[in-house]
Every structure is written in C-alpha cells, then in structure tokens.
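Below, in structure tokens: the form predicted alone, a single chain.
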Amino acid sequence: MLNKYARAFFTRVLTPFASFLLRIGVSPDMVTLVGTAGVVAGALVFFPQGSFFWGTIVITAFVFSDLVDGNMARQAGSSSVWGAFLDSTLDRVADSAVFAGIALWYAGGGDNLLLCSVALFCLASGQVVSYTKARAESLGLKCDVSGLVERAERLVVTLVAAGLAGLHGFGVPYIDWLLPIALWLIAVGSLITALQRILTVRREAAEAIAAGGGQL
C-alpha cells in the first residue's frame, strides 16, 4: 500500500545522492550491505536497552539504503538477478532484527512476556507474508494481491511508534503505549495479509488447473 505512493517520491528525492555514490565508486551491493548492518546494529544495540528514540533514528538513517541501492543499479544499468536476490534476502534480515530487538526489550527490562510474544509473532508473520509471495511466484503464480500490511507498512508503523514511545524517556507521559498498540496492529494486519495471499494463491492455482495448466 505505502510502496505505491512513497517509493516513487523517495526515489526522486534520493536520486542525486545515488548518483554521487556512483561517481565516487560505491557499488549498489556495498550500499545494501552497509544499510543492513546499520539497521541490525541500531535494532539490536539500542532497542534491547529500551532506547527506542535513538534506535529509531539510527535505523531510519540506514533503512533508506533499500531505495538507494536499487536507484544506483538502475542508473548504472547494472540491475541483476543477484542484486535483487541480495536485496530481498537482507531485507528479511533487517526486518527480523527490528522485531527481535523489541522482543528482547520486553523479555528483559520491559518485563512483559505477552508483548515479547507479540513482537516475535510480528517477526514470524512478516517472514510468512514475504514467503507466500516468493513461493507462489516460484510456482508460476502471481499472488496478485498487495494485502493489508506489507513490508513498508510494518516498518513505518513500527518505527514511528517506537520512536515516539522513546520520548517517554525524555519525560513525555503515557506515550510509551504507542509501541504496544502498534505491535498488536502489525500482528493482526500481518495475519490478515498472510491469509489474503494464501487464499489468492489457492484461487490462482485452481484457475490454472481449470485452464489446463495441469496440477500445481
């Protein structure tokens, strides 16, 4: 949902920066690796300590690499299957780190095993949402549905809520409740999205068989 509108805007904004990186000899794969390392470090160093504001600042600074590397590859005419594979794989690593960092906080200093479980569910369901589409496409199906909560929604909602919740440490009262609310919304939305994709693939598979495509 957010991908449709936000990606085009930020791609235009980040194009000059992508051009600069190419001119100084930085490769798209280097940007992908550094960006992922920054997100993982921000999530697993700051979040488990309850430092959600600064963790979100660090993560946000690096998360835009997901747009920069693709922009660089298109400008350089070097888009490849390998680049797409690396980018997609490391996206899953970064997403997992964000929710793992939150889960570690609630398992430790946050002292809330229910929210720890919800964060872990968000981590797992996010991977399932991505896997359903990838697996369907590998079988020759389109999985032609965006769904309620995709990667962009998961990241934006979680990071905005975490960053604002982090203001509790600066004396803003009650705002720390934003993160638990966001986690529950992401958990429910991810579950619905996974079901949407599963049902869509079931329909597409049935249509393919009816059209004479054989058993899938």
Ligand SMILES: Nc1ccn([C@@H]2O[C@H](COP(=O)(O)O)[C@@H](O)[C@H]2O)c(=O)n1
The other form holds:
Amino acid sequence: MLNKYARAFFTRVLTPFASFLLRIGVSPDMVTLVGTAGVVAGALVFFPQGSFFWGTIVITAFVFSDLVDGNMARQAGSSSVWGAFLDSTLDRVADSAVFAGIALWYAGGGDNLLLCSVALFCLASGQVVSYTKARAESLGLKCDVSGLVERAERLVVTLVAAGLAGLHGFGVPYIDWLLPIALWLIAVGSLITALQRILTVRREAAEAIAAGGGQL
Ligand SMILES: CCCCCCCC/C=C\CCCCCCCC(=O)OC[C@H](COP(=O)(O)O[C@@H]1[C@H](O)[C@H](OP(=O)(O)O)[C@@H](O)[C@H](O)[C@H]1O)OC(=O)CCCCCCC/C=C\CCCCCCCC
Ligand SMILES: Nc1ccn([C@@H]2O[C@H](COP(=O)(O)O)[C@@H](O)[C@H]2O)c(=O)n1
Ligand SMILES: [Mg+2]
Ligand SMILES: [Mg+2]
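Let me have the form predicted together with the ligand next, following on from the form predicted alone.
Everything in the complex follows now, all chains and molecules, and the chain you saw is the first one.
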C-alpha cells in the first residue's frame, strides 16, 4: 500500500537531493552501499543495547537512501540490471539487521525469549515475503499482488514503534509496549502476506499451464 501511494510523494520530495548528489559526482551504487551500511550500523550498534530512540534516528537517516538511489539512476538514465540486483540484495541485508538488532536486545538485556523469537520470525518471514516475488519473477510469473505487509510497511511500523518505545529511556511511561505490539503485528501480517503471494503464484502457475506454458 505504502509502496503504491507514498512512493510518488517521496519521489517528488527527494528528487532535488538526488539531483544534487549526481551533480557532485556521487553514483547511485555509492548511495545504495552507504545507505545499507548506515542502516546496518544503526541497527546492530544501538538496538542490541536497548537504545531504540537513537538507533531509530540513525536508521531513519540512512533508510531513505533506498528511495534516493533509484531516483538518481532514473535521472541519470543509468538504471541497470546490476543496480536492480544490488538494490534488492542490500534491502535484504538492511531488513535482516533491523530485526536481528531487536532480537539481540530481547536475547540479552531485554531478557524476553518469546519476543526474541517473534523478532526472529519477523526477520525470516520478511525474507520469505520478498523471496516469493523474486522467485516468481525469475520463473516468468508476476506475483501480481501487493499483499498486506510489504517492505515499506515492515520498516515504517517497526521504526515508528521502536523510535517511540525508545522514549521510555527518557522517562515516558508504558510506551515501551509499542515495540512488542508492532513485532506481533508484523509477524502476523508477514505470514498473511506470504500466504497471499504463494496463493497468487499458485493461481498464476495454473493459468500458465492452462495456456500451454508453465512447464520447466
Ligand atoms: C519521538 C519519536 C521518535 C521517532 C523517531 C523517528 C521515527 C521514524 C519513523 C519512521 C521512518 C520510517 C522510514 C521508512 C522509510 C522506508 C523507505 C523504504 O526504504 O522503503 C522501501 C520501499 C521498497 O523499495 P524497493 O522497491 O527498493 O524494494 C523492493 C522491496 O523491498 C521488495 O520487497 P517486498 O516489498 O516484496 O517485501 C523486493 O521484492 C524488491 O526486491 C525490492 O526491490 O519503498 C517504498 O515502498 C516507497 C514508499 C516509502 C514510504 C515511506 C513512508 C514513510 C512514512 C512515514 C515516516 C514518518 C513517520 C514519522 C513517525 C513519527 C513518529 C513519532
Ligand atoms: N544502485 C542502484 C539502485 C537502483 N537502481 C535502479 O532503481 C531501481 C530501484 O528503484 P528504487 O526507487 O526502489 O530505489 C532498480 O530496480 C534499478 O533499476 C540502479 O540502477 N542502481
Ligand atoms: Mg532503492
Ligand atoms: Mg530497495
């Protein structure tokens, strides 16, 4: 949903910044790499210590690079299969780091094995959700369904909840509950999304066979 409706808005807002980076000689690949490194560092340095406010600030500062790199490539007319591969592959790295950082907190100082397991489930199910589409596309199918919880929803819900939960460390009472609630929502939503995508691909594969294709 966010991918469909918010992308156009962020493209307009980020286009001047993307043009500026191109003018000073920065390449889309550099933005992809630095953005991912920033998200990974923010998630794996701050979250395992329970520093959710500062971790979210650092991650948010870098995560928008994922919208800037493609914008730059399109403006420069340099969109490429390599760029698409690099972008998607490093998205998986960044997503893993966010949920691994949360899982490490609950495995250590947060001392809650159930929430550690839910965070690990979010990590794994998010990867499966993305894989279903990538594998379907590699087989010539479209996986033509948005799904309940795509990457943008996973990131926005998790980061808003983590950032607000981090305010508990500044004395705001009860707000730390937002993170467990968000993790449960993402876990259930990702499971539903994976099922939506699998059923869609099953239907598309059956249609391809009925049309005389769909064999390997
Ligand atoms: C006092 C409070 C402290 C709070 C501190 C700060 C809070 C900050 C909160 C949130 C910031 C969240 C920002 C999240 C931005 C996410 C942007 C992003 O990277 O989106 C990526 C997404 C997809 O990009 P791609 O096409 O490159 O990726 C594809 C995708 O990954 C596919 O995976 P799948 O979806 O299938 O799982 C892959 O299949 C494919 O390979 C891959 O290429 O881009 C978009 O979707 C574009 C839309 C982005 C919309 C961002 C909306 C941000 C909205 C609000 C943020 C502000 C909230 C403020 C909260 C304040 C709280 C107090
Ligand atoms: N280093 C890069 C990154 C991206 N691309 C191209 O942009 C598309 C992704 O666009 P986003 O708005 O989602 O970032 C991607 O499929 C590539 O075509 C690129 O060329 N180089
Ligand atoms: Mg991108
Ligand atoms: Mg991306």
